[in-house]
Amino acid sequence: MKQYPIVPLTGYREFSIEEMRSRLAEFQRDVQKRRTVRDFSDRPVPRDIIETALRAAGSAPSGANLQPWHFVVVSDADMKKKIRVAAEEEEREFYQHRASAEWLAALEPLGTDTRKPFLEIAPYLIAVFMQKTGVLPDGRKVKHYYPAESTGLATGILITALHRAGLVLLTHTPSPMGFLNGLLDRPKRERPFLLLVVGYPADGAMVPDIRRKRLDEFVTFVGD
């Protein structure tokens, strides 16, 4: 493969320590407000908002810069209904046959079940696909390195960008998700990674009263 040219770093801006603290504190306060929502409004969201968030997601680091992801943005009502029907079918199988008692017990406090009306109500569904291999401009196939990690990084940026825009999301993972390939006409070399439900919260939306771990519960510092 052709080597990338080496160019000067541009766009970097250094902040004073106090600016760092201030910017991070504001960001941390905002992102701590992000909640998974299941009660959506059908209010429309301008498409350019979604496009800008996706551009941000596309800036994520990836193995060998191969960017092994593809996002399918669904706003068509008929397609959203088809996705809901297929997802609910898989969810019924999951809850009735696939999930262990331990897994179901872990989900119980969140109040989830097989009904997924938000898949039709929310203005946008974003299906995230992970590409294990890619196709070069000349038609040759190329292996993607760390595709799951790379796609996860891009998805995290997308979630944060949409939150910063003032939207709410649900990360939905019906298992398995292979039906998305057929419905959305994606090749077999792509694997469904996540289905994001995006929009405004419904009036009176409710969320579980959860607790997040303290810093000392999920971070270990080695050194100063």
Given for the second form:
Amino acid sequence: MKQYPIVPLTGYREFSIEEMRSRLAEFQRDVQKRRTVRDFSDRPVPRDIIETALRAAGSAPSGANLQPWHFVVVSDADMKKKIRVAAEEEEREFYQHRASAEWLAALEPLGTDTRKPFLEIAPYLIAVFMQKTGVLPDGRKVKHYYPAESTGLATGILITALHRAGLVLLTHTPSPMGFLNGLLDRPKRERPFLLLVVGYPADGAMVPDIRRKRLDEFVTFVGD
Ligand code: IYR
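Moving from the form predicted alone to the form predicted together with 3-iodo-tyrosine:
Everything in the complex follows now, all chains and molecules, and the chain you saw is the first one.
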């Protein structure tokens, strides 16, 4: 394969240390306010908002820059209903048979169950697919590298972008999610990664009173 042309780093901008601190502090305060929400309003969201957030997601780093992801944005009411019906079917299996006692115990504090009305109420569902292989313009199949890491990075940017826009999300993982390939007509080489539910919170939306780990609980510094 030919090397990309090497060009100057034009987009980079340095900030003073003080600016760096204040920009980061503002970002951190905002991101810290993100909560996973399950009570959605049916208020519509303009599609260009979702598109801009997806453009941001598409800038994520990826293995060999192969961008091994695909996002299906669903606002169609019939399709949302089909996804809800299929997801609830899987969830009934999950909660009644598949989940181990240990898994159910871990979920208990969150109070989740098999009912997923938000899949029909929220204005957008974004099905994230990870591509284990890709297809070149000439039709040849190519292997993708680090597809899970890459798709996770892109999804993280998408979640952060939509949060900064003032929307709320649920990162939903009906298990297993294979039904999404059939409903959304995606090829077998793509594996469903996450189903994002996106919109405004319902009036009076409630969330569990969780706490996040302190920095020293999840970070180790080696060196000064
Ligand atoms: N997919 C199920 C169960 C579930 C699993 C995990 I891990 C969660 O963090 C939350 C829920 C459901 O959506 O109810």
